[in-house]
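As a starting point, one isolated chain is supplied in structure tokens, in the form predicted on its own.
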Amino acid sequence: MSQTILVTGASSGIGQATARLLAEHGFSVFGTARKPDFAKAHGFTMLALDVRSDDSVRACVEQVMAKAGRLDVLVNNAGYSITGAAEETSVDEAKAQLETNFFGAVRMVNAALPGMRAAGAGKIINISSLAGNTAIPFSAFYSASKFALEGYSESLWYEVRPFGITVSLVEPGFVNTPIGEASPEAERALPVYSATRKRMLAKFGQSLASGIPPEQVARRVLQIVDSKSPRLRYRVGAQATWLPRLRSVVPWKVYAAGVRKTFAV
């Protein structure tokens, strides 16, 4: 029987590429979007989902179970990035960032786990980022959300392993997706940060434009789905592979100088 897979945030970018690739390989795939009527679904079923809402999350998982009778793999991909200096970002804006990127994944896992435990099997795949290992200047709360996802997923790995459920993190570097275009800026812009913020955003845009294609991340997700015993962490792209290694061996001043140069700060 074909495995049933739920991919959140499948209206564009990594989520859409992942849902499409999995569908092409014969899996029964459900993608999600806050406004599914405006999203393109290529060979998979699109469902409405707002990961910030307990009721929406519950309803989405119930729909999958009603239509397919099972949920074998959950891919937590929904997320966005707010840009601006930490001081420029209000607590409400920071909470909203964590509400989607981190607590959204937590809600989805909590909704999926009872069925997976009952089945004695399941895979949870959380789309993290290189930003979960190396913080990005002027993206403090996006970085914080990914650092949080890393710690949560590692703890979860231990807890659900006895039930036959695996947890994996996918950690890409820069990916050529619309996330930069869709990134809101912190509302309270402070002139003292303006010049540096402008330089950083320009560099960030260039890095995204030259990033790996989302299909490369999708192929890594497919590898995890096909694996009988997936690992906890999978890095995608050259940057995500060598930067964490470099960070672990060079002095902080040297490493930080490279980050500052990368983002023109």
Ligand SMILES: NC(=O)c1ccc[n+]([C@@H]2O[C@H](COP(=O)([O-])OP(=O)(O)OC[C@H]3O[C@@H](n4cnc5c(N)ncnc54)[C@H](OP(=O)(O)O)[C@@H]3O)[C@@H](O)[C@H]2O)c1
Second form
Amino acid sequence: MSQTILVTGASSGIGQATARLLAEHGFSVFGTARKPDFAKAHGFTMLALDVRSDDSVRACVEQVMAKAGRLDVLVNNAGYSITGAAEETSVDEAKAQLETNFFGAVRMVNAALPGMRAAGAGKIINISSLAGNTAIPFSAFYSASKFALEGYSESLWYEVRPFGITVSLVEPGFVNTPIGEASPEAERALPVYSATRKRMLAKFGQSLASGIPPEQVARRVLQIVDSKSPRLRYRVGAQATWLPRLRSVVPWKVYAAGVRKTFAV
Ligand SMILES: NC(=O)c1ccc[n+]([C@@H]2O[C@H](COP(=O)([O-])OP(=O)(O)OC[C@H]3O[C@@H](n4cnc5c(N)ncnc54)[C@H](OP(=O)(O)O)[C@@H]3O)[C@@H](O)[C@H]2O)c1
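And the form predicted in complex with this ligand, for comparison with the form predicted on its own?
Full complex below, order starting with the chain above.
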């Protein structure tokens, strides 16, 4: 019987490419979107989901169980990125960022775990980022959400292992998706940051446009799904593979100079 896989945020970018590739490989795939009627599903079933809502998460997982009778793999992908200086970002904006990127994944895991524990098997795949290793300037709360996801997933790895459940983090560098268009800027712009923020956002846009294709991340997820004993961390693309290694061997000042140059800050 083919495995059942749930991919959050499958209306665009990495989630869409992942759900599509997994469906092409014969898995029974459910993707999600906040407005499923307006989202294109290629060979998979689209369900409604807003990861900020407990009720929406519960209803989504219940629908998968009702339709497929099982949930073998959960891919937590839904997310966005708020940009702006840390000081420009209100606590409410910061909380909203964590509510989707971090607590959204937590909600999904909590909803999926009882079924996976009962089955004595399961895979949780959390789409993190190179930003969970190397913070991006003017993206403090996006970076914080991915650092949080890293720590949470590492703890979870130990806890669910005895039940036959694995946890994996997928850490891509820049990926060419519409995430920039879907992501807001902090509302309170302070003139002292304007020039640097503008330069940084221009570099950010260029980095996304020249990023790896989302299909490359999708192939890595497929590799994890196919693996008998998946690792905790998978880096995707040259940037994400080499920068954390470099960070661990060069002095901070040298590493930070490279990051500053990359983002013109
Ligand atoms: N692009 C990159 O450079 C990059 C690099 C590393 C990691 N990532 C991570 O990869 C993941 C996907 O990003 P992407 O680049 O593919 O972005 P994207 O093209 O903008 O797709 C984001 C997806 O998340 C969904 N989403 C957003 N808010 C949601 C919510 N509250 N509830 C449920 N779904 C929600 C969106 O669905 P709807 O709006 O239709 O609901 C959409 O399908 C994110 O976690 C991101 O942090 C991206």
